[in-house]
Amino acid sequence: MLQPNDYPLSVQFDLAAGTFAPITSKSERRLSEMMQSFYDVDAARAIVEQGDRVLYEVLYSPFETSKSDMAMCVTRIFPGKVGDEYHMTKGHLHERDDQPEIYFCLQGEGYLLLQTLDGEFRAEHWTKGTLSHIPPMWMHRTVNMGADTLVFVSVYNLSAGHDYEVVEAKGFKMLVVEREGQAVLVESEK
(Lines of atoms letter the chains of each structure in order from A and count residues from 1; the text may use other names and numbers.)
(Lines give C-alpha, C1' and ligand atoms only; values in the text may rest on other atoms or scores of the structure.)
(Ligands and ions follow the chains in the order given, each with its own letter.)
Protein backbone atom coordinates (compact mmCIF):
# COMPACT_ATOMS: atom_id res chain seq x y z
CA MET A 1 0.00 0.00 0.00
CA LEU A 2 1.29 3.45 -0.91
CA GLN A 3 2.20 5.79 1.93
CA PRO A 4 1.39 9.54 1.68
CA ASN A 5 5.00 10.37 0.69
CA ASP A 6 5.12 7.63 -2.01
CA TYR A 7 3.39 9.73 -4.66
CA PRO A 8 5.26 11.62 -7.39
CA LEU A 9 6.38 15.12 -6.55
CA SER A 10 7.45 17.96 -8.81
CA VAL A 11 9.01 21.35 -8.30
CA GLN A 12 8.88 24.31 -10.67
CA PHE A 13 12.12 26.00 -11.76
CA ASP A 14 12.46 29.68 -12.49
CA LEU A 15 15.51 29.40 -14.73
CA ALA A 16 15.98 33.17 -15.07
CA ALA A 17 16.08 33.65 -11.29
CA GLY A 18 17.96 30.42 -10.56
CA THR A 19 15.38 29.27 -8.01
CA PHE A 20 12.63 26.68 -7.66
CA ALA A 21 9.46 26.18 -5.62
CA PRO A 22 8.37 24.76 -3.37
CA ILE A 23 11.54 24.55 -1.27
CA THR A 24 11.81 22.91 2.12
CA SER A 25 14.61 25.11 3.42
CA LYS A 26 17.05 27.83 2.45
CA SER A 27 20.45 28.34 4.07
CA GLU A 28 23.15 30.94 3.61
CA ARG A 29 26.90 30.54 4.02
CA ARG A 30 28.65 33.74 5.16
CA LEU A 31 32.33 34.60 4.89
CA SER A 32 32.75 34.46 8.68
CA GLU A 33 31.88 30.74 8.53
CA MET A 34 34.49 30.07 5.84
CA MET A 35 37.40 32.38 6.64
CA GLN A 36 39.84 29.46 7.00
CA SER A 37 38.86 28.16 3.55
CA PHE A 38 40.52 31.16 1.89
CA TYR A 39 44.30 31.39 1.72
CA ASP A 40 44.30 35.15 2.46
CA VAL A 41 42.78 35.03 5.94
CA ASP A 42 43.73 38.68 6.56
CA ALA A 43 41.68 39.80 3.54
CA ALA A 44 38.77 37.65 4.76
CA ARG A 45 38.99 39.17 8.25
CA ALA A 46 39.01 42.73 6.83
CA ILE A 47 35.90 41.99 4.71
CA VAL A 48 34.05 40.47 7.68
CA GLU A 49 34.87 43.53 9.83
CA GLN A 50 33.22 45.76 7.19
CA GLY A 51 30.13 43.53 6.90
CA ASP A 52 29.79 39.77 6.83
CA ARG A 53 28.83 39.04 3.23
CA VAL A 54 26.87 36.03 2.02
CA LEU A 55 29.05 33.95 -0.32
CA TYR A 56 26.34 31.51 -1.36
CA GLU A 57 22.90 30.15 -0.57
CA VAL A 58 21.37 26.71 -0.88
CA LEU A 59 17.71 26.00 -1.67
CA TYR A 60 16.79 22.49 -0.58
CA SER A 61 14.05 19.95 -1.20
CA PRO A 62 14.16 16.29 -0.11
CA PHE A 63 12.27 13.55 -1.91
CA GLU A 64 11.72 10.80 0.67
CA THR A 65 9.49 7.79 0.15
CA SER A 66 8.91 4.71 2.25
CA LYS A 67 11.54 2.85 0.18
CA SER A 68 14.05 5.48 -0.97
CA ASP A 69 15.47 8.92 -0.48
CA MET A 70 16.82 11.61 -2.79
CA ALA A 71 17.56 15.28 -2.36
CA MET A 72 17.76 18.19 -4.73
CA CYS A 73 19.48 21.46 -4.01
CA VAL A 74 20.05 24.62 -5.97
CA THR A 75 23.21 26.45 -4.96
CA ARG A 76 23.68 30.10 -5.89
CA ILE A 77 27.28 31.34 -5.49
CA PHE A 78 27.43 35.13 -5.65
CA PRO A 79 30.20 36.82 -7.63
CA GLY A 80 33.17 38.28 -5.79
CA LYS A 81 36.61 37.59 -4.39
CA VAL A 82 38.37 37.42 -1.06
CA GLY A 83 41.71 38.98 -1.87
CA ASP A 84 42.28 37.53 -5.32
CA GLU A 85 40.53 34.20 -4.64
CA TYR A 86 37.03 33.75 -6.04
CA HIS A 87 33.93 32.97 -3.96
CA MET A 88 33.39 29.25 -3.49
CA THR A 89 31.41 26.67 -1.59
CA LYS A 90 32.82 25.16 1.58
CA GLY A 91 33.21 21.79 -0.14
CA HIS A 92 32.53 18.33 1.22
CA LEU A 93 33.10 14.60 0.95
CA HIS A 94 30.20 12.20 1.33
CA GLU A 95 30.18 10.30 4.61
CA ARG A 96 29.11 7.11 2.80
CA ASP A 97 31.93 6.03 0.49
CA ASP A 98 29.57 4.48 -2.09
CA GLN A 99 27.60 7.65 -2.89
CA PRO A 100 28.00 9.76 -6.05
CA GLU A 101 26.38 13.12 -6.84
CA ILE A 102 25.22 14.89 -10.00
CA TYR A 103 25.73 18.64 -10.58
CA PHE A 104 24.12 20.59 -13.43
CA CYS A 105 25.22 24.19 -14.12
CA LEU A 106 22.23 26.39 -14.95
CA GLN A 107 23.90 29.83 -15.04
CA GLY A 108 27.29 31.45 -14.82
CA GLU A 109 30.86 30.28 -15.16
CA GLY A 110 33.12 28.54 -12.72
CA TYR A 111 35.06 25.47 -11.73
CA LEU A 112 34.13 22.25 -10.02
CA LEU A 113 37.21 21.25 -7.99
CA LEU A 114 37.52 17.55 -7.18
CA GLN A 115 40.14 15.73 -5.15
CA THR A 116 40.56 12.25 -3.69
CA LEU A 117 41.83 11.68 -0.17
CA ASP A 118 45.05 10.40 -1.78
CA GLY A 119 45.51 13.79 -3.49
CA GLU A 120 44.45 13.13 -7.09
CA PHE A 121 43.02 16.42 -8.35
CA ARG A 122 40.69 17.47 -11.19
CA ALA A 123 39.19 20.84 -12.15
CA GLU A 124 36.13 20.81 -14.40
CA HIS A 125 35.44 24.11 -16.17
CA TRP A 126 31.75 25.01 -15.95
CA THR A 127 29.47 27.04 -18.15
CA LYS A 128 25.71 27.01 -18.56
CA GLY A 129 24.64 23.46 -19.45
CA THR A 130 27.63 21.58 -17.99
CA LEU A 131 26.56 18.33 -16.30
CA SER A 132 29.09 16.71 -13.96
CA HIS A 133 29.11 13.31 -12.28
CA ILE A 134 31.00 13.28 -8.98
CA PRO A 135 32.10 9.73 -8.20
CA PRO A 136 32.17 8.40 -4.65
CA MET A 137 35.21 9.32 -2.53
CA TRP A 138 35.97 12.63 -4.28
CA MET A 139 35.91 15.82 -2.21
CA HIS A 140 34.21 18.55 -4.20
CA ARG A 141 33.92 22.34 -4.13
CA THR A 142 32.48 24.80 -6.64
CA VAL A 143 34.02 28.18 -7.48
CA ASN A 144 32.32 31.15 -9.16
CA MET A 145 34.88 32.86 -11.39
CA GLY A 146 32.38 34.98 -13.32
CA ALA A 147 30.74 38.37 -12.93
CA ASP A 148 27.28 36.79 -12.51
CA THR A 149 25.80 34.42 -9.93
CA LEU A 150 26.83 30.80 -10.54
CA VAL A 151 23.74 28.59 -10.19
CA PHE A 152 23.76 24.80 -10.18
CA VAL A 153 21.48 21.90 -9.27
CA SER A 154 22.76 18.98 -7.24
CA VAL A 155 21.03 15.61 -6.88
CA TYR A 156 22.13 12.96 -4.40
CA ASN A 157 20.90 10.38 -1.89
CA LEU A 158 20.08 11.91 1.50
CA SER A 159 21.82 8.97 3.12
CA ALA A 160 25.16 10.06 1.54
CA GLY A 161 25.78 12.59 4.30
CA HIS A 162 28.24 15.50 4.17
CA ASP A 163 31.70 15.64 5.76
CA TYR A 164 32.94 19.26 5.72
CA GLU A 165 35.74 18.74 8.24
CA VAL A 166 37.89 16.60 5.95
CA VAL A 167 37.91 19.40 3.37
CA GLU A 168 38.77 21.96 6.02
CA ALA A 169 41.62 19.78 7.32
CA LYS A 170 43.08 18.70 3.97
CA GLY A 171 42.16 21.59 1.68
CA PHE A 172 42.43 21.36 -2.09
CA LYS A 173 45.72 21.20 -4.02
CA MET A 174 44.71 24.06 -6.27
CA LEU A 175 43.00 27.42 -5.77
CA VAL A 176 41.14 29.56 -8.31
CA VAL A 177 42.49 33.13 -8.24
CA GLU A 178 42.53 36.17 -10.49
CA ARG A 179 45.80 36.99 -12.25
CA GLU A 180 45.96 39.81 -14.79
CA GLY A 181 42.16 39.85 -15.06
CA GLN A 182 41.87 36.10 -15.71
CA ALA A 183 40.83 33.17 -13.52
CA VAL A 184 43.71 30.73 -13.11
CA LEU A 185 44.45 27.66 -11.05
CA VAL A 186 47.44 28.01 -8.71
CA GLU A 187 48.95 25.56 -6.28
CA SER A 188 47.74 25.88 -2.69
CA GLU A 189 50.24 26.42 0.09
CA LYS A 190 48.08 24.45 2.54
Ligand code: M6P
Second form
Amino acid sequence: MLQPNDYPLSVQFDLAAGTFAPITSKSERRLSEMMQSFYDVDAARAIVEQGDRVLYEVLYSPFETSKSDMAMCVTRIFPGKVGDEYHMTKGHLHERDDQPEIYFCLQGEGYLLLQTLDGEFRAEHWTKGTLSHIPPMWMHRTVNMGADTLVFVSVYNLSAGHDYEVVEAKGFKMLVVEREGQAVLVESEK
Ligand code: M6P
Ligand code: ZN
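Can I have the other form now, the form predicted together with 6-O-phosphono-alpha-D-mannopyranose, not the form predicted on its own?
The next block holds the full complex; its first chain is the one shown before.
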Protein backbone atom coordinates (compact mmCIF):
# COMPACT_ATOMS: atom_id res chain seq x y z
CA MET A 1 0.00 0.00 0.00
CA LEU A 2 1.22 3.48 -0.83
CA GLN A 3 2.51 5.46 2.13
CA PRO A 4 1.95 9.24 2.28
CA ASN A 5 5.47 9.98 0.93
CA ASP A 6 5.13 7.50 -1.98
CA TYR A 7 3.18 9.96 -4.12
CA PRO A 8 4.79 12.08 -6.89
CA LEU A 9 6.14 15.42 -5.79
CA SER A 10 7.24 18.45 -7.80
CA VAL A 11 9.11 21.57 -6.84
CA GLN A 12 9.04 24.76 -8.88
CA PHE A 13 12.27 26.45 -9.93
CA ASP A 14 12.67 30.18 -10.34
CA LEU A 15 15.56 29.99 -12.80
CA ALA A 16 16.34 33.70 -12.74
CA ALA A 17 16.57 33.72 -8.95
CA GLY A 18 18.34 30.34 -8.76
CA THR A 19 15.97 28.97 -6.12
CA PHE A 20 13.02 26.59 -5.90
CA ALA A 21 9.99 26.05 -3.70
CA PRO A 22 9.03 24.45 -1.45
CA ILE A 23 12.38 24.12 0.32
CA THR A 24 12.43 21.49 3.07
CA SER A 25 15.52 22.85 4.79
CA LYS A 26 18.35 25.26 4.25
CA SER A 27 21.89 25.27 5.63
CA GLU A 28 24.77 27.70 5.44
CA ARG A 29 28.48 26.94 5.35
CA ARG A 30 30.75 29.51 6.99
CA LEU A 31 34.45 29.98 6.47
CA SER A 32 35.08 29.08 10.13
CA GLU A 33 33.88 25.54 9.31
CA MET A 34 36.45 25.25 6.52
CA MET A 35 39.70 26.34 8.13
CA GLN A 36 41.53 23.32 6.67
CA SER A 37 40.33 23.98 3.13
CA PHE A 38 41.92 27.22 1.91
CA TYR A 39 45.67 27.25 1.39
CA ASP A 40 46.12 30.80 2.75
CA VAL A 41 45.43 30.04 6.41
CA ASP A 42 46.34 33.57 7.52
CA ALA A 43 43.83 35.14 5.12
CA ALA A 44 41.13 32.75 6.33
CA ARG A 45 41.90 33.50 9.98
CA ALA A 46 41.76 37.27 9.41
CA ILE A 47 38.29 37.01 7.83
CA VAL A 48 36.98 34.81 10.64
CA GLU A 49 38.38 37.17 13.30
CA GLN A 50 36.48 40.03 11.67
CA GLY A 51 33.16 38.20 12.05
CA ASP A 52 33.31 35.20 9.71
CA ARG A 53 31.72 34.85 6.25
CA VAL A 54 28.99 32.67 4.72
CA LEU A 55 30.59 31.05 1.65
CA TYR A 56 27.58 29.10 0.39
CA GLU A 57 24.10 27.92 1.21
CA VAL A 58 22.33 24.66 0.40
CA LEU A 59 18.57 24.53 -0.22
CA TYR A 60 17.34 21.02 0.17
CA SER A 61 14.45 18.76 -0.84
CA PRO A 62 14.48 15.04 -0.03
CA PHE A 63 12.39 12.94 -2.41
CA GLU A 64 12.31 9.98 -0.05
CA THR A 65 9.75 7.26 -0.45
CA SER A 66 9.31 3.98 1.39
CA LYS A 67 11.59 2.33 -1.22
CA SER A 68 14.00 5.07 -2.34
CA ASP A 69 16.12 7.86 -0.90
CA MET A 70 16.83 10.27 -3.73
CA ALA A 71 17.47 13.89 -2.75
CA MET A 72 17.86 17.16 -4.63
CA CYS A 73 19.51 20.34 -3.50
CA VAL A 74 20.55 23.68 -4.85
CA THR A 75 23.90 25.00 -3.74
CA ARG A 76 24.56 28.73 -4.05
CA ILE A 77 28.23 29.72 -3.73
CA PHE A 78 28.59 33.45 -3.18
CA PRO A 79 31.30 35.26 -5.16
CA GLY A 80 34.57 36.18 -3.48
CA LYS A 81 38.00 34.95 -2.47
CA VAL A 82 39.94 33.95 0.62
CA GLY A 83 43.33 35.46 -0.14
CA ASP A 84 43.55 34.81 -3.87
CA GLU A 85 41.63 31.49 -3.79
CA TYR A 86 38.02 31.55 -4.94
CA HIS A 87 35.09 30.58 -2.73
CA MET A 88 34.36 26.87 -2.94
CA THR A 89 32.51 24.03 -1.25
CA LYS A 90 34.15 22.01 1.48
CA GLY A 91 34.12 18.97 -0.83
CA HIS A 92 33.45 15.36 0.00
CA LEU A 93 33.68 11.73 -1.07
CA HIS A 94 30.62 9.52 -0.86
CA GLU A 95 30.93 7.04 1.98
CA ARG A 96 29.36 4.33 -0.17
CA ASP A 97 31.56 3.21 -3.06
CA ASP A 98 28.66 2.67 -5.49
CA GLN A 99 27.10 6.13 -5.42
CA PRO A 100 27.33 8.64 -8.28
CA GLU A 101 25.82 12.13 -8.38
CA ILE A 102 24.55 14.58 -11.01
CA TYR A 103 25.39 18.30 -10.84
CA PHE A 104 23.73 20.84 -13.13
CA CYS A 105 24.97 24.44 -13.30
CA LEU A 106 22.08 26.90 -13.38
CA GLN A 107 23.99 30.15 -13.06
CA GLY A 108 27.50 31.50 -12.91
CA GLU A 109 30.93 30.24 -13.86
CA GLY A 110 33.24 27.88 -12.07
CA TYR A 111 35.02 24.58 -11.86
CA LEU A 112 33.99 21.19 -10.58
CA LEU A 113 37.16 19.60 -9.17
CA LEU A 114 37.23 15.79 -9.03
CA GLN A 115 39.89 13.46 -7.73
CA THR A 116 40.16 9.73 -7.01
CA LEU A 117 41.93 8.27 -4.00
CA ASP A 118 44.75 7.23 -6.38
CA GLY A 119 45.25 10.85 -7.41
CA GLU A 120 43.51 10.98 -10.82
CA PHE A 121 42.40 14.59 -11.16
CA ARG A 122 39.87 16.37 -13.40
CA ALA A 123 38.63 19.96 -13.50
CA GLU A 124 35.35 20.41 -15.35
CA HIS A 125 34.80 23.98 -16.50
CA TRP A 126 31.28 25.14 -15.78
CA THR A 127 29.07 27.75 -17.34
CA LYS A 128 25.31 28.09 -17.16
CA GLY A 129 23.85 24.83 -18.49
CA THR A 130 26.77 22.45 -17.84
CA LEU A 131 25.67 19.09 -16.46
CA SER A 132 28.33 16.83 -14.93
CA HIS A 133 28.22 13.23 -13.86
CA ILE A 134 30.29 12.46 -10.77
CA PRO A 135 31.14 8.76 -10.84
CA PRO A 136 31.39 6.82 -7.56
CA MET A 137 34.67 7.18 -5.63
CA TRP A 138 35.64 10.60 -6.94
CA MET A 139 36.02 13.35 -4.33
CA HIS A 140 34.17 16.46 -5.54
CA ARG A 141 34.38 20.17 -4.82
CA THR A 142 32.85 23.14 -6.66
CA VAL A 143 34.56 26.52 -7.07
CA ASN A 144 32.95 29.85 -7.98
CA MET A 145 35.41 31.88 -10.04
CA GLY A 146 32.86 34.36 -11.40
CA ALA A 147 31.57 37.73 -10.24
CA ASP A 148 28.07 36.34 -9.60
CA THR A 149 26.67 33.63 -7.35
CA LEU A 150 27.35 30.13 -8.74
CA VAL A 151 24.16 28.10 -8.52
CA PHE A 152 23.94 24.36 -9.17
CA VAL A 153 21.46 21.56 -8.70
CA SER A 154 22.61 18.21 -7.31
CA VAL A 155 20.77 14.90 -7.36
CA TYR A 156 22.00 11.96 -5.30
CA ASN A 157 20.90 9.27 -2.87
CA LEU A 158 20.86 10.19 0.80
CA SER A 159 22.46 6.86 1.70
CA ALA A 160 25.58 7.91 -0.31
CA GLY A 161 26.93 9.68 2.78
CA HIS A 162 29.45 12.52 3.02
CA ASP A 163 33.08 11.85 3.96
CA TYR A 164 34.76 15.22 4.55
CA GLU A 165 37.79 13.91 6.42
CA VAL A 166 39.32 12.22 3.40
CA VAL A 167 39.19 15.52 1.50
CA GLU A 168 40.77 17.38 4.40
CA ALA A 169 43.51 14.76 4.67
CA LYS A 170 44.32 14.41 0.96
CA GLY A 171 43.30 17.80 -0.44
CA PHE A 172 42.87 18.43 -4.16
CA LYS A 173 45.93 18.55 -6.42
CA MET A 174 44.93 21.86 -7.95
CA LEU A 175 43.60 25.13 -6.54
CA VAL A 176 41.62 27.78 -8.39
CA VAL A 177 43.21 31.19 -7.74
CA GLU A 178 43.23 34.65 -9.24
CA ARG A 179 46.52 35.62 -10.91
CA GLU A 180 46.82 38.92 -12.82
CA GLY A 181 43.05 39.26 -12.87
CA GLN A 182 42.46 35.77 -14.31
CA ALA A 183 41.16 32.60 -12.70
CA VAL A 184 43.79 29.90 -13.09
CA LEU A 185 44.39 26.38 -11.82
CA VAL A 186 47.67 26.03 -9.94
CA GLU A 187 49.22 23.03 -8.24
CA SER A 188 48.58 22.74 -4.53
CA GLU A 189 51.63 22.57 -2.28
CA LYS A 190 49.76 20.47 0.30
C1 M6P B 1 25.77 19.57 -3.29
C2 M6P B 1 25.60 18.13 -2.87
C3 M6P B 1 25.38 18.05 -1.38
C4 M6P B 1 26.48 18.81 -0.66
C5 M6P B 1 26.54 20.26 -1.15
C6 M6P B 1 27.66 21.09 -0.52
O7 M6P B 1 24.56 20.22 -3.15
O8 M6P B 1 26.73 17.41 -3.24
O9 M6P B 1 25.37 16.70 -0.98
O10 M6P B 1 26.30 18.75 0.73
O11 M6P B 1 26.77 20.23 -2.55
O12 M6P B 1 28.92 20.47 -0.65
P13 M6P B 1 29.72 19.98 0.64
O14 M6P B 1 28.87 18.93 1.33
O15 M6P B 1 30.98 19.40 0.08
O16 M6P B 1 29.94 21.14 1.53
ZN1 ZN C 1 28.34 14.26 -3.39
